Amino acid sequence: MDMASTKSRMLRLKVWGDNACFTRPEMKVERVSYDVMTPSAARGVLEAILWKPAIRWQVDRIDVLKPIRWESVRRNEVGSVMSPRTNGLFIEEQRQQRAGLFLRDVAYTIHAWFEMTVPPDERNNVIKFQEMFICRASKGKCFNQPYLGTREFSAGFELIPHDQSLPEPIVETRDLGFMLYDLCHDTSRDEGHVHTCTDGCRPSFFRAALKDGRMMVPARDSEEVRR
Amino acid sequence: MILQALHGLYVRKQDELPPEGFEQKEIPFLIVLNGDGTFGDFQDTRNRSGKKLIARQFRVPKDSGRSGKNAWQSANLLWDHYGYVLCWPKSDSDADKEMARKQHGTFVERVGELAAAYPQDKGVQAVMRFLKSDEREKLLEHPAWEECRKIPGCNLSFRLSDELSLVCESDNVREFVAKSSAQDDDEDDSTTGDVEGICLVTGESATVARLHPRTPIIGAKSNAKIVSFQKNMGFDSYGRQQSYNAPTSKGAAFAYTTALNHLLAKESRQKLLIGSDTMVFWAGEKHRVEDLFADLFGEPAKENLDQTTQAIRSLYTAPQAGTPPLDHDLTPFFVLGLAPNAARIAVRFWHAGTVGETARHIRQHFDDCAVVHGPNQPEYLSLFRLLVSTAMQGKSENIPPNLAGDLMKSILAGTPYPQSLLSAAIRRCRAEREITYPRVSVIKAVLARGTRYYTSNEQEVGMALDVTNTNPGYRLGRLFAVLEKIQEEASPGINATIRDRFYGAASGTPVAAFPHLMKLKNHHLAKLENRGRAVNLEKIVGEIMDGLDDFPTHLSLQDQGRFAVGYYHQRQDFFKKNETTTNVNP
């Protein structure tokens, strides 16, 4: 790979955890998870290990390594957002009991690559970031602990080097319906690197399907992504 | 997938379920018109059901939801009560006559709009001509009119003499309603303006619903919804409030809620209520399993106690010759468990599988639960019976909140039963000292399935007494039953047996109870007058004790379960033996 290339090669990362909740947008109050990790959750994991303004991650495929199992939990949550102007809120007065339908005992292989958002040069190039990612991921370094959908479900991760074979996914084929792909952000109202959401910030969806335990993820500019 | 699957159900049942802007309504009387708008007949649609007359239901444009003093300004399209349709006052007072005149005016105006939009629609034009002419007089002379008059606010609608469906069911009217309801919604949301987005059910770009229709379930408030977001409660994301958080088109929101409400309807055979959870189920296409499922798990109706048994039989064998067995059926099958949570509805569990796989798992469940029982007890126990036997005072509201859902989930998925089920059943056994058929059935099922799933080498409890089972828990359970039997025979009719006093101790910490009980046994045996019987019983004790060196200090939860099953098996065996001994001994 020469220095002028703008795309990395395929990188593979195994992630796992005791629980996961890839919340469906329509059921985020009494949370219900998607059956399989969403592309944006996978992106979050990758970005927790390595992210720079000069790169942009693209998830290509997610392999499901363990049977899809569910767990229903009822727990206390806080039913309020604290306004920046207030002196605080008393959590005991804002308690709500909510149900959640989470995944349990999950493991996935994320296949992903990144592309450069700036023209490559001596300081910013694909090889550098690729090696950085491999180095960091194999040492277990991360900016913040990667998580599976929500912060309370932290994930373990492990790089699968290129000379190593992939773990076998489960044998299951099924339609997953429309799944959240990611959020397209509108940066027009941003000020000083602080993002402010506008009407232009909207979710995008794609038709997800599991084929022999593998979920293919379309590229962000492909027609399969509805936005 | 939940909303998608419900949406699919609506698409499948489109002919049965009302389209957008329509609803099912009872219409007791129909005005039958000839093609030229002249009066044909006045038809009574009511059928006798018991003492009551029940009117037939028709699909009519949605009620305009009028109220207040200006109510006369809104009429329903092509159906309404006789004040609107026939200008018939509810009493002879001048005010009522004036009101009827106003109402009729609105009604005619509404039909006029429709008639102007579809000049070629035969039915609509006939109605228009009828309303303008004085054919009304002929109707008032019809004998059925006297009947109709007696019903306050009796609803009427129109039908053409050569057609079976109502005038308001035609495609033209449907189109008209769809257009005008879209306009109504616009006015509704005028404060916020329409938001376009990708519908997460259909994937199409469409107008997003700000609020979803309600789908109340038992135990929830009447306006409870599956998809709802309160404002300013931490659910607003990316600058979006309420259901704009989860873009669902108005059409899709209508479709999935209509389908869900259809499943939840009062007379629906596709729902089950267990504890506080409501379960609904449906197949990907029309399938007999939809009728079967409620029979499998529901409490059988009083007049048909065999209902569960019949349903299970048809699960084991194809019910009629020529019907393929369910086992290899690949039709998708969905089960949705819902639980009320204040104004919201929480999803307790969600199962998406195939009919064949589900049928196999359900059968496995009934196999696991099977245990010997008295001749008058039902062969198969409903889910409700199993659960309630593990609840305090046998009340369904005492079933732990998550248990029903977890149990259902493990039955459908064929996974091990929840461990909390075992501990709940054992706790009830110890607390009430009643080792009942449903409880043993639960315990046996948890143990048997656990062993199969984790492939341990433990010899598992079977359906009936197994004298070769050497598990100390099982043996001690049997021993306890024999000791109780000895006591019962020594002093017949006593109020409190050793079970009432020692069951908890014997099953939890055998070493603390059994030495004492063995001593008691000797006293009891001495009291027996029939020496032969005493020897026999002693022999059984000896057999059970054979190879059991020490009483263990305590039993694990699993072994306590085996204790209960052993006790129950041995006791059932006594009942059985009584029959055989009377036959064998002359």
Given for the second form:
Amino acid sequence: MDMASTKSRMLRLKVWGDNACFTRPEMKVERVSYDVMTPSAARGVLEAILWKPAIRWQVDRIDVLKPIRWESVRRNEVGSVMSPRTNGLFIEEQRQQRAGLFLRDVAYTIHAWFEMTVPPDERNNVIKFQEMFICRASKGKCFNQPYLGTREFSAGFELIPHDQSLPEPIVETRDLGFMLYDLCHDTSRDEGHVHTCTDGCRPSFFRAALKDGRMMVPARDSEEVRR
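Next up, can you give the form predicted alone of this protein, since the form predicted in complex with its partner chain came first?
Partners and other molecules omitted; one chain follows.
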């Protein structure tokens, strides 16, 4: 690979955890998880290990390594969110009890690569960032603890080197329906690096399917991605 290249090679990362909740946006009251990790959640794990303004991650495939199991939990949540415009928040007045349908005992292999968002040069190039990711993931380093859908479900992770065989996914094939692909955020009103979602923020979806435990993820500019 030369310095002028704009795409990395395929990188493989195993992630796992006791619980996960990749929340379906159509469930407005109770939290209900998708069956499988979403591309946006996988991207979030990768960015927790290495994020740079000069690169953009593309998830290519997600392998499901453990049978899909569910767990129903009732818990207390706070029904409001603090922001710079909030004039204080008294948690006891905002506390709500809600049920949630979560995944339990999960493990996945994320196949992903990144591309440059700026022309490569000596400071910003694919080789440098690729080696940074491999080094950080191998040593367990991260900017913030990766999580599986919500921050309370932290994720363990390890790099799968290219000379190491991949973990076998589960033997299961089925249609998963439309799944959240990612959110395109409108940052025009952001102030002080604080983002507040507006009507300009748009979700995108794709038709997900599990084939022999593997879920293929289309490219973001693909016609398969519905906006």
